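Just the one chain here, the form predicted alone, laid out as structure tokens.
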Amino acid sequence: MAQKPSIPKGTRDFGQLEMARRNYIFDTIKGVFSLYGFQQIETPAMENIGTLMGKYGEEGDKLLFRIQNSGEKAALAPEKGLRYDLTVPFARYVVQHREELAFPFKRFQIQPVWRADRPQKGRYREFYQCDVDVIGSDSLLGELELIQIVEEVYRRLGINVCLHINNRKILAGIAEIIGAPEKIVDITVAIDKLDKIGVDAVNAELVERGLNEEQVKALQPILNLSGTTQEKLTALKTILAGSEIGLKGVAELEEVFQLLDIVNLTLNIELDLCLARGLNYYTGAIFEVKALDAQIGSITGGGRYDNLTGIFGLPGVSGVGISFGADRIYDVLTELDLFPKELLTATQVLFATFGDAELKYALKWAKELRARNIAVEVYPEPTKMKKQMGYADDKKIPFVAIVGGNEMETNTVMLKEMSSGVQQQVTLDELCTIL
């Protein structure tokens, strides 16, 4: 009995419609990245496991896909793993190729990543990330440009979003103020789940992670802080008065908001003090973008990392970047019916013929049209006209050029517009004008 074909859980096949839609997302994002001077690179699907381990926190390390070595010298080869994200491989790339790069280095990267996660709606084991980073500059202009990119990408895609922003220095200051600086990772991992599990569950997790009741109680004003952006920043200056790092985080956020005022964005931006982002390498501003009209979680996220390259021998190089989750963006566009309707209409005209001589005639026309950058198909055999028309219908081809003996004699084709059914006899130049 033949084995039933299948694919691993958390992965997907993409047919022609899905690919047309995915390329629409990728092309939109690439177009915006290029406007700001970012250039594309790629890195291997696999990295040495030492490159990946210890960069994503304890929970992230558990989700790494490891690759079993094979071949004659398998026992001697370094263990490898599929990349978990694009940022750590990017840091490795920068250090390895630093002599070839001009800093600040502005790169974007659109490739798949893998996580051994439990598959569910909006969460896959294999998915694409669209990363954009600037590395080699401490300037907060980097944060500003990334926020501008977010606004323009989602404006072009037609998705209403809100960008949540915080600063890891503020979170470090909070940990310092409540007397638990060594628990910064535990605190950030727990409060990052506030939207998903609620304040009571977060408080319970904080206790599980080793905070005492007094420390958890001291956190509550932060978890419940409300008001305008300026009111929140003013309150933070008071709360964090005894923390140098915390006040530095507030000052950085103030500068980002001042820059945002200059460029006058229409993007919804919210200062969210419970935003932590679980990755250990963030040290400054952190971002998360959520769709306002769809319940799917974060669709873009990122932040500043001051010393990610230090783990590979190049200390003190600051960077900031964000990642667009292409698969979640796809799901949002599908749910809200925002994909352009004409995406699958790649072929503009199909040649349908009645015989071998007509087929050869059509091939010459097709060559002329393609030379003028018009997408053309020739039905491969002169079969029943109903079958050829059905093919054009299935592929949503808007025009069919019918070739019979009369058309060959007059050096024309009978052009049928599929949506209306209207037919007219046209010359090559007239066909080009219509298409």
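Would you mind giving the form predicted in complex with a further copy of the same chain, to go alongside the form predicted alone above?
Shown next is a single chain and nothing more.
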């Protein structure tokens, strides 16, 4: 036999169990999105290369999958590339269709994206993103609703999480206050590592990145901020007293916390001044969600952007969005054994037969059951009992209905419960009741 076929590295096939589990995650998330009036859109896998280039930094440009032109243009530079994320196509969509949309526009989008990254554990070249955004309003109700959605999604999935929140304006205020507004990126990159490397290493990195001793000293109250959310906010107001943008960030966070009080949120929320998030289009609140009982990074993240659509010529449209990491959520649910057990029990009963007459008898029963919306299979050939039972086992079908001469005479089937091995002779009505 020839060598087994394979698929490109970094890509995956999803079998029935994986699909059932993935659909469970997507359906749960979609169900919650819908409760808040978010509606689904889809964009093409390919975008014009100009839509994608320059939107993800130099490194991102290198990771774009480009489509070779067809025909005579094959040798020329590619005109199309595969979607790298859902955010840039979303911005493109909003600008292109702005006359047809009702603003504030609330959309969600669940589609694969492609990155020519070096594949490694948990990092794929094709993976799904699951984004929800509201664009066309600067109301902080957007932040509130996304946080409520996070709470409800993880409540339904059974995952204990903590939501970390910060505000980009506070980070800008800090950079301003220590006299290094142009160093905001260096500062955020460094303090983002506080959890991992500790305060001394962060300070060393800050010096390496060009801050002087005085500036690093001025940062210490931020790095050491502790206490309740209210205590942190109060302290911040003192620290940032000289920065208009910093105080604006504090005020926004205070308002979000007030809104959260109104709806009695029970989610763990931590004001985390070291949360920075890499993407530089964020301008207000930023979020990250971590699973409490699993060693994995962020499973959801996002924030507010004031000018995402500006890159396509429509400036000044504020929005806020988050992205659920389906692959990581899948890993957490697997690790904590939280997937519902009955996900793959699609077929309720398999008919096993041992002759043509029995097979035909089974077909009539199957039709009746399906008319009652019960999923049924008829083993396609009268063959050995063992083979038919093995099929039911492999597919985790809970019941097998065995048809023989006696059953046909009495208008019954012999129903075997696969988990217990118990058999009983039942009529069609009795079978419906059991299933």
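From a predicted model like this one, the values you see are computed outputs, not experimental measurements. Take the two forms, superpose them, and find the largest set of C-alpha atoms that agree within 1.5 Å; that set is the rigid core. Numbering follows the first chain given and starts at 1.
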For this session: Look at residue 164 and decide if its Cα position differs by 2 Å or more between these two forms after superposing on the rigid core.
Result: no
Exercise. Can we say the CA of residue 381 moves by at least 2 Å between these two forms when the core is superposed?
Worked result: no
Exercise. C-alpha of residue 48: shift of 2 angstroms or more between these two forms, rigid core aligned?
Worked result: yes
For this session: For residue 9, give the CA shift between these two forms in Å, the superposition being done on the rigid core.
Result: 3.6
